[in-house]
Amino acid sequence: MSAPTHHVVAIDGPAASGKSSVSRELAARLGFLHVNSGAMYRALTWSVLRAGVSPDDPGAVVAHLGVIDIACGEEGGRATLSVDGVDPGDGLTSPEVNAGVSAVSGIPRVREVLVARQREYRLVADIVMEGRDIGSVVFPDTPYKFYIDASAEVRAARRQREGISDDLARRDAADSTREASPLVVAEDAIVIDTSEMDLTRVVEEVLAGLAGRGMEVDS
């Protein structure tokens, strides 16, 4: 018997492009499970830092990954995440994690392990998954791919309003040039620039794109 599969909507884009807000609202509208793939890399980075391991030491990071349990699940229609039974909570967006996550997520073995975990979600639910390589690497076969973008100025302003300290230019460069699963626009992705759009309009654009590719969605 073949394993069950479900719809996957892939939402990619750089930091502060609006993809998280769009993904959460879209999942709510569709009744799908929202999964933030970046949270997995942040959870590992958080754990690495707590253990005193340098994010810039690939061997030590991979060794650490091998001795911890990153548990990904679902509860009440929401994706859950813990490390050795602990929910990192706000630690996922700490300045230290912001500074180290690109280095950790750029390690090929880390991506290999966590991409495999991300793919498991498709077996249990229809999902909206956000990240930087969802349409290009994690689920290249899904027809429902979107790349959410915004100007550098708009993204920086959003980060400021969120009270998050982040060097967006450095992160963009690291994410786009890393050897393993770099941030790219998948060839068949629908690109949406959110610079001058509010959340409602962006979600409507995505819903229209889904309908145009054959998914039945409520208007």
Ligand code: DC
Contents of the next structure:
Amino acid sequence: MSAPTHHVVAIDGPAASGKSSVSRELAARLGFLHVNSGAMYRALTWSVLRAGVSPDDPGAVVAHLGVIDIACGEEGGRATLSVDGVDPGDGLTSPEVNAGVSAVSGIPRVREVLVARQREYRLVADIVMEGRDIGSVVFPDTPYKFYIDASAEVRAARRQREGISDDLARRDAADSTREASPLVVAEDAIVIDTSEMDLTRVVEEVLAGLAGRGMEVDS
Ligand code: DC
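Requested next: the structure of the form predicted together with this ligand (the form predicted alone having been shown above).
Complete assembly follows, chain above in first position.
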């Protein structure tokens, strides 16, 4: 296989750490494609729930994965996602999906299939990809890895402001302790605690980190 030619910026971190806002803004600044890997696990969970399958039944979830078509694409510089031709839209962040997604994403076969999809993006574009295991598992060879963190209080306050029901403590515990690719800080990741920072400042820190690791970035 030929060497990958596109840049990958990996942005990992716990739920509500601010990584989506940072990744979106960063991708816009760099002219890279923003890919939210969590949305893929959410799309599968959304579909599982619609089919009346329990997220806590790994065999049934894997069987369901085998009969649906999750299409991950790119259109006009934006990553797109649909399940059997339907864009789940706001369904991705429903309370039911928030409650079921950790169980679904903890299933090893689910990770195998979705990680393969995530890796395909690098074949077509420079990307900023956010998730839990992007720097540790999906693209361990990229030098551009960040771990975006914030205190539990700040993260809970962010979710409350968004008016979204999300048991962060439970989801973080499940995401961090599962056997398959748990949330970890990659050894060579730059850690940024955003508790006391606004978005502009975080993006500046990431851009400085990228420059420090050799990427040409316009300031
Ligand atoms: O980033 P998020 O909160 O939208 O992610 C939803 C869930 O998906 C999260 O609870 C854990 C899982 N996830 C994962 O296991 N690996 C990723 N790379 C991204 C998300």
